[in-house]
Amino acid sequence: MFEDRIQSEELRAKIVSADEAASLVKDGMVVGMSGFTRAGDAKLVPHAMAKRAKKHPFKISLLTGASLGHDTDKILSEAGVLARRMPFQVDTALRAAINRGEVMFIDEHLSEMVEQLRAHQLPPVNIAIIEAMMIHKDGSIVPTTSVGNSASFALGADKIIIELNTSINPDFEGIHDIYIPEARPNRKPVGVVKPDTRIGTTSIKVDKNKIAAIVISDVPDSPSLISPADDATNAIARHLTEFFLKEVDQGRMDMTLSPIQAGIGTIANAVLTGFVNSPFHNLQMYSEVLQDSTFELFDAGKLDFASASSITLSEACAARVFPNIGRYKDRLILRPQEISNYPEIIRRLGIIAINTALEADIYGNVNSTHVGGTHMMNGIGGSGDFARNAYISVFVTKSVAKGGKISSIVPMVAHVDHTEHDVDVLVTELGYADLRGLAPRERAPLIIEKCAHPDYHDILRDYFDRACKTVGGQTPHILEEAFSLHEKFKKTGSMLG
């Protein structure tokens, strides 16, 4: 029953249906709600909002974690209801409407929008929308499954909507650091030395006189969609695996390495997944996401420690960990998204940072969001925090995509997410191109070499080699043929012609 999770008699008054909750969001709103990587995301006001809209229509503006869980931006966007969107999201049909130009999304750093909210730099949050797992009597919120950035919304908005779902296992209580940085600029340095420090509170502490309706759920948070490894993501993992031992070769490790961030997707679970079968040992995490890989990993006892922003995992691994989440409790910390991607921490830690790509050019620039340069896919979430102040910042990308139509490696990326200056390992199931400590035009023939595939290396090679003979310069480019491979997809439905 929900009665033991709500501690505050004042409170259980304020229960409500799911419908009386969404009344309260109103035409030209913002909206701050939980949820990161479909994870502690609030399930059943958002599909209220947009029920009432298509008898009532409104729009309003959406900040969330990450992306959400249960169709929910779907839903919302056929609804109409979405006018602006941040920071970042999944969703095919929401997708589809951002390219069409009917709804403004912003690609924000995860890190950076409750920065930007705090210093005013966008329009305050009018209603929170918040899953927890327990109120306390003094009104403080316990969270779910993700932190996100419901700390930071619920404690700027005007009012709070808080969901209550049962379905959450009680022992996750106590898994939470909830910490707001101190106001700039005179702020002091953020305290976690170590994956495991433990710097705040494990609830979100609000005036309770803000929360406004409560609505009890019991929905679980939807599955990860994660696909099976496959030929080319295990030989990926072993590429990875190959390039850190010659790291503890050369002595800049040891068999521990530094603490790993890794991703969310198919790709890098796979990669971490690997890691069960590797040599290496008493690992650390400081990541934005935990999937399948991290209890893999725990259960494997290759896995010390993991602090991450939320819990994604698969159907059968949820049902495996949620229930027994107690056994790896005093291994793990969910922080707020702005404190896992502090790249204050990031950079202390020594953190190895593993992001996938969507195409990588042969001077190691990588676009991460852009489909031709031009239509938004994800967006580029915290890949941007960790690869820019990793120890060593590390990109995995299979090397073609769509049956060896399109290649992952090109002359130029058609649109820049991390500059050469913040890549330094490139690797696709072919092998790794350790970029560190070399110029564009050492960096162009390692790349087509170790890692572009073999049908693409003849074009990528005259493409460089013209380049250098015609152009000359630092990073020797024809800007004419640029993006021929990506024009000739346009024209034809292959890069090859």
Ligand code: COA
Contents of the next structure:
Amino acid sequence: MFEDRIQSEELRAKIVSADEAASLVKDGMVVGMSGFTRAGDAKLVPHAMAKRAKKHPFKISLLTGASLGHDTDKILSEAGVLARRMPFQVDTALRAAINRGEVMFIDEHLSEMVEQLRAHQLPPVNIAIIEAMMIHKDGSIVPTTSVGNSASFALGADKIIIELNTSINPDFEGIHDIYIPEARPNRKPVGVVKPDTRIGTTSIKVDKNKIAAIVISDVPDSPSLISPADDATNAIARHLTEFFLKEVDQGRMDMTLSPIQAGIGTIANAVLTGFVNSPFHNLQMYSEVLQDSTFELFDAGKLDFASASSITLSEACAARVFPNIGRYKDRLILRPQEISNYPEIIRRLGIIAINTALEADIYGNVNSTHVGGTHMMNGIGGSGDFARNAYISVFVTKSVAKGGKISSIVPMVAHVDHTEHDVDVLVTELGYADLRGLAPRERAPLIIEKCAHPDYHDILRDYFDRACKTVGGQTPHILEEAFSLHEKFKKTGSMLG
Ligand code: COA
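Condition change, the form predicted on its own to the form predicted together with this ligand:
The complete assembly is shown below, putting the previous chain first.
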């Protein structure tokens, strides 16, 4: 039943097949598509685009909120449709195409891309493809499980294609808070003063004449791919709990902590789930993606409110939460990603940011994106928006990867996403290093002792000692040896040699 979800007869006349809608996308266009961490993505039109491209090749620049589900990035990249892609992805096939140099990937802070669009620093979006759960009489669009960049794409594009998803629980309407910052100069402050502040509207107000096509869909979001907690992630959660208890003990916080942001992926989700068994209570989240852990904390009575840009759940959690979203509705807000990740709000609310590193170095610089320093993993996502502006910026990682052949603590990270200035606390399953107020020469021994795997202690200590003795400086490094562990891994398959 889609009729009652399109409240204008004039708009109902615009219903077409996915193939017909896809034919509106032309070679060379900039396409802005909904979708953020596999949630609320357009599901039918992009696949129809890939089908068409196999017969009649064409290329586009694809902009989204963040990552997409339904193998959309894989299917589009394999069909040769993607010339350029930004600002984030997590797909294995697209990742390979990026690393072969076939797709130009612009790895961008999630809060920033639509600012660049509005300021004409990027070519304008020609067509927006947006998933919606409802289209009102005036043409305004109610998004689904994510907001991402959908509002700015829809407002800025020449034409809009809507995928109306009838599988979305009607109770989702009212969860969204759509607000677009005013134009510069004289932009007023964005008025979010608490995670539950509403400042906008519950739908995206577009000119209905721009709606060029509507495609009916009932395809649910792809489930998230996170793995369950394991001994290492449980230990990371325990160390973080210990750290926060110390903060409470020292009078810097109370047991409700400060609003929490937690990054994507298995580790951040497991760490947050670990808070179910912590003594903290009446927690709040001001984050960008809500994973299973958010709803586990709600159900455990630990979490009072969660604000983000998307909800991305495992199959089991989605089956439990989405049919009952009405029960959580008054404790949830989904915002545009530039507001969920707005640097000034993050600083003002005093966010505790918990993000994941691929590797960190002995001085606290973090690489979250480039395997071996060269090959793209996923992208920086929102981690930079939060880490730089957080009240406490925490990075978590397991001390080793690939069965111990890679140390996550290295002399110098082979790519820097988060500088030492943006990293307050580093946590592995072995312990935490509180880096606040410490100089590089104080940080290194602490990180090695608390966070590095014992198999790598001697190698890292030896490097640091010799760097201090032979080179010196504020941040001692023997430059010709700084990547020796990475090189050893390349040559032998293990950083231990
Ligand atoms: N070198 C090479 N590979 C490494 C590595 C290292 N130093 N550390 C981890 N890996 C590999 C793991 O072995 C694993 O590989 P697999 O998928 O083949 O098993 C993969 O990276 C993911 O690691 P995992 O330990 O499962 O962590 P995760 O699922 O929590 O993901 C990141 C970790 C860093 C990839 C992920 O959090 C990310 O993309 N972060 C950047 C974006 C971000 O922080 N966004 C936050 C706001 S949304």
